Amino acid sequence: MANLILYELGGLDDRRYSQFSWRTRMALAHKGFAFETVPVRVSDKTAISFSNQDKVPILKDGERVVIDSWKIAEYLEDTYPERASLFGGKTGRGLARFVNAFVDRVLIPKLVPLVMLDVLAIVDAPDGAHLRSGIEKAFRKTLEEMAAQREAGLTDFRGALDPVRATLRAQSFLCGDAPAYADYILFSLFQWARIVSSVDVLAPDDAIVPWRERMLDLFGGLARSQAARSLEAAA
């Protein structure tokens, strides 16, 4: 049995609030494995020097170092192909490559900034200064700026996701009627904005919220697991 190790951010009380880290936890279950984890902060490279980079997740199995989540989905597929497919064959690997390119390239810089100045409430303060330091350069703005906007630009993200409504119309997971990986890498931002932020990134009668509930529940509710800040906030 592979010895695996997941390297995640990890915030105050636990939380382990890295999108690209749930990528891979949701791999990991979707494969069977069980796994360890070594939370890590932001701000604290030499805890990760091992792997030769500063990000996270980093998968340790046994002696291999595999770094980038979608590295690791391939890793994970082509090492172990035995186990349930994350994929589904080449075709499906090419159709979740687009999913992730999605995911990364036009919902994550419509929604992070939206709810960026929350995460500084989860984390310590030099985690907090790092984030604030490596977002304002990225998007030009402070997060009190970003945070301003926050009601149009819900609505240009919720926006962007009507070709994933259009999907969970016709069937349960965007992979069909059981999930696979382009439904983990999709789920992670939701998952995401669940832990780091009180505010509800969906409005209660998106036809996503169905989805999002069943993969709460998938494995045994492993996303379910980790505290929403909104059920904090109502305690």
Given for the second form:
There are 2 protein chains.
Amino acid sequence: MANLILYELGGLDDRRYSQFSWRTRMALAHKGFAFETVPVRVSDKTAISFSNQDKVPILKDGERVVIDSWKIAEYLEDTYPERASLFGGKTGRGLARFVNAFVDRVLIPKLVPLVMLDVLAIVDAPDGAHLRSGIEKAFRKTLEEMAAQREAGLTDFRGALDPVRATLRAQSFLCGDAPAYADYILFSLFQWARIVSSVDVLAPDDAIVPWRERMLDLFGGLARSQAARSLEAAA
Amino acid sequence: MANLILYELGGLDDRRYSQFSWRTRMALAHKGFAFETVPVRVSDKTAISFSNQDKVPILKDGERVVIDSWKIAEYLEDTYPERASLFGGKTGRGLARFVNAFVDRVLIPKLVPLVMLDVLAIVDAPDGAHLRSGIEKAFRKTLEEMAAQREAGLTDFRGALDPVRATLRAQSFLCGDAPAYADYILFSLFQWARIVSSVDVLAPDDAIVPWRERMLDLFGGLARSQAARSLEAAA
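Cool, the form predicted alone is there; where's the form predicted together with a further copy of the same chain?
All chains and molecules follow, beginning with the one already shown.
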């Protein structure tokens, strides 16, 4: 049996909020693996000095170290082909890469700036300062300025989801009748938002909502078991 | 052997310019089928009255009539599973549907209005009047107004191709190492633009250009054999 350890961002109260890490978590569960996790702070990455770089998620499989969520998915698929497939073959892998690019390059830049201010409440002060500085430099605005544009920004974000919505009106998952890695890529964004913010980034009647519920239910409720910010706020 | 007939839009000099039809043409070639084609005019669809509706492409396979490019692709895959796969399995089919939605709902609305005025030169007057009326009603602008916004519009269109570009920097086709139906969906838009307009909708150094060349080369240059407007203009 593989000895798998996932190094990922950890916030206050041990919240595991990294969207990229959630791609890997769902991929590991899809392959039926039990795995350990090690939280890493944004501002203190000594825990991952073994990897000779400073990015998470990192998957350690015995002595093997794999960095980058997409490469981890490919590694798992290629190393454990006898387990449930993440891509459903070569064509599915090619198209999952397109979904990865769509989420990373279209959806994330629209959503992250709107919600990033909320992240400061679930990380400690040094991590918050580190995140603020990185995001404010990337977007050339303060987190407060970006949060102030939330309403218009969410309209834009929801508009960009239009092809996702059309797809999920026709089938249960992005990958068809059953979920696979491309679903986890997309879901990771909603899971991140769910963990860090009390704002629901989808309208209640959005056709994507039932899919998000199905994703939260997968693997015995793996993703749902991570506390949602909104539920806490309501409690 | 199947007796396949494709009913599709035909313009002046027998130009076959429908992008949806090109999806089917490439799919048929992918499956290794020879097929007949029947041109249909936008303003006179008596040729397809047998189908009890007015949309092309239509695939006739013996007595079976299949309408809608996506449904035709699914029909071909399900009816001829022993031939080269269009989807590469269930996951690939699910994700191809997402690409279909992305092209139809994100890319087409950005590109078609910019180039539609050019289409009038490759169809006869009644077809031109029919196309003008339909598109002007849909976009609430004249074709001339839309063509005047071409420069800014092309910048926006090229921007929307960003996730495609990132994918094609990492692999030869949208579907990975080899082309499949999702590539044909995307290609159909460029093939349409190539046939109807002398404007290149991609910048010469765009990373998508080499992929478009590979697509034009497929199946003995099937798509390239359809005269390009730009080549004629240069001749």
